[in-house]
Amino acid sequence: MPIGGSSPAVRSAQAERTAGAEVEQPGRHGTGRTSRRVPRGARAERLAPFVLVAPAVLIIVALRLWPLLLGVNFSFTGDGERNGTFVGFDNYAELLNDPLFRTALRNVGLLVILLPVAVAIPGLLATFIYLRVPGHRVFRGVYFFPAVLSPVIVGAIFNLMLGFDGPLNTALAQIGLGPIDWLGDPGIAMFTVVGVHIWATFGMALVVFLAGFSTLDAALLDAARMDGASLPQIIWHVIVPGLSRTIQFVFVTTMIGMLTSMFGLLYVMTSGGPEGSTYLPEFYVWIQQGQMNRPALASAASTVLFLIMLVVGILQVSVLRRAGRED
């Protein structure tokens, strides 16, 4: 055996245990061409959420913002003579200087000062059918059947009843009340409409805070009736807390039902009068593509309109979560 060195078999062995160790060390670092393949079964699952929502995408932008980036590209653009020629800003001045548009924004106000009252009625239905009063499966059935009703037939019925000679001011007389004029008086036509639209769609959010009952725990309600909570207390320290994110969807949804789905009572009931009175954002688009052939201008104010309920749902959602935190 040579001095200071290994013998031919000793060094054949310590080769091929290098070689060895090189040929697995790619595998045990994760270098190696086998640790980066993907198995297909692996790779389809991540590609799965993207091709079931694919389709939802693709309809999203096709119907939704596609039409509704080209209504804001067409507010640019004129109306008559200038048809199809860019006029920048025009429209939109001409849309602060219109009375009746200046109206339209007024009464979008009045309707987010009245949104809390559109919420809280069928929230506190849904509260009392929750704790089972009395009657509450003929309550919930008699509740949601307005919402099932057109919009043109509830404003006739209700032009039939709100008349001046009409039932309930025939029952306001009987008791001493002078008739009051409903729909004809430009201080309270708008309030009526409202409040016939809120008759008619809270069946909805009824069903909706239903379903968010369903996600109460009930040990909750139980504890606080041991502890003596009276129901005002139950509601607004128990229900409210628990309901918190049923509630800034009702909130939301409301609101652009609101602003967007009361042309039918509009239209059957006040036609927009008194006066204007009655003018939503919703009916001068109407007014302006239907009847006085200026599209580029109702493309203005339906713009006007979306920017509208972004910011006031993106408001409403915020105040919302904030109180829910300080809860």
Partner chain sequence: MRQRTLWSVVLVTGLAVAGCGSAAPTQSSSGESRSRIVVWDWKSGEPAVASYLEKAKADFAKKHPNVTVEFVAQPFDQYYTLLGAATQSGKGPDVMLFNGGGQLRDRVDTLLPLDQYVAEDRQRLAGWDAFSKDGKIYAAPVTLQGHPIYYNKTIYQKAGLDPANPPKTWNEFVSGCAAIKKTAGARCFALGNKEGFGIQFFMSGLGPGILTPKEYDDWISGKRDWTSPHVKEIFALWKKVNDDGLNNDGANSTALFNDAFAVFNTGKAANIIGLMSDIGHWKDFGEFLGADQVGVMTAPVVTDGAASVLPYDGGIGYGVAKSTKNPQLAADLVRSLTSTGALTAFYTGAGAITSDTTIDVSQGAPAVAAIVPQIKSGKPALHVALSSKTLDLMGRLSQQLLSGSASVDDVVKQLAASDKAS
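Form predicted together with its partner chain structure, per the form predicted alone context:
The text that comes after this line covers the one chain and nothing more.
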């Protein structure tokens, strides 16, 4: 525990200073005065850590915990005519019965399933850059570039590209493939949006992977090459084990990004449609609060989203902790 570990160090330094003062004091001030000062110093010593952490605690309580509790509190009250009255778990029951919210939860599951793809793409590209494919310096910049674009801009660009009569379908038609309704087909739209999200965000994961590669022992790679290992064998038996901690870290950050940062893209590209097939919990919260004037129901939905994030977070922490123990 970091707090437990650091406090003895603080205390011993303090104690040394106090002890030094005590050595000097008898000669100058006499023992009577010294005996009054020691407890005061000890009290300050005890209070100091609390004073030091107080600003952080206050900020966390006032700006994080209190709004969180208000949100949970609202979720047990009614909307509209029942505004202000306690309704128990009615809002949660309504959520469970709402096919739209169930779709949103299913889409969270889909994101978890697609997570390995979102990690594998930057991982593979970073591998190629590390192995110095021709033009690797250019690729490094090009791959990172979309990471600096706002989701609204990315969404607008891909709306144009993926329009039914847009350039992608025109190109497909030229090679004899029929047009695909990328954003209008409920079976495809979610994959399209996730694909665009991955395109827009993998640059950051790529940078993390490249940083991980810098810690990889090059001698191992050389040894593998000398032993005649093929590229897939090098990737599977040398690079993947060597980067296990980096891969875990990218998994965690990518998952957080997918669950919390897709709103802008969804809003611009599909607005939850078609047929509600691209709803995610945070989009549902926004619609209920803003468009349907149902703040209490929205609070219940955000509480559920918070619980999902909590579970995912705890799992991630445990994965990281396990990874730490392996070293």
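Here, rigid core means the biggest group of C-alpha atoms that superpose within 1.5 Å across both forms. Positions refer to the first chain, counted from 1. Keep in mind that what you see is a predicted model, and the values were worked out from it rather than measured.
Taking the rigid core as fixed, one finds a CA shift for F263 smaller than 2 Å between these two forms.
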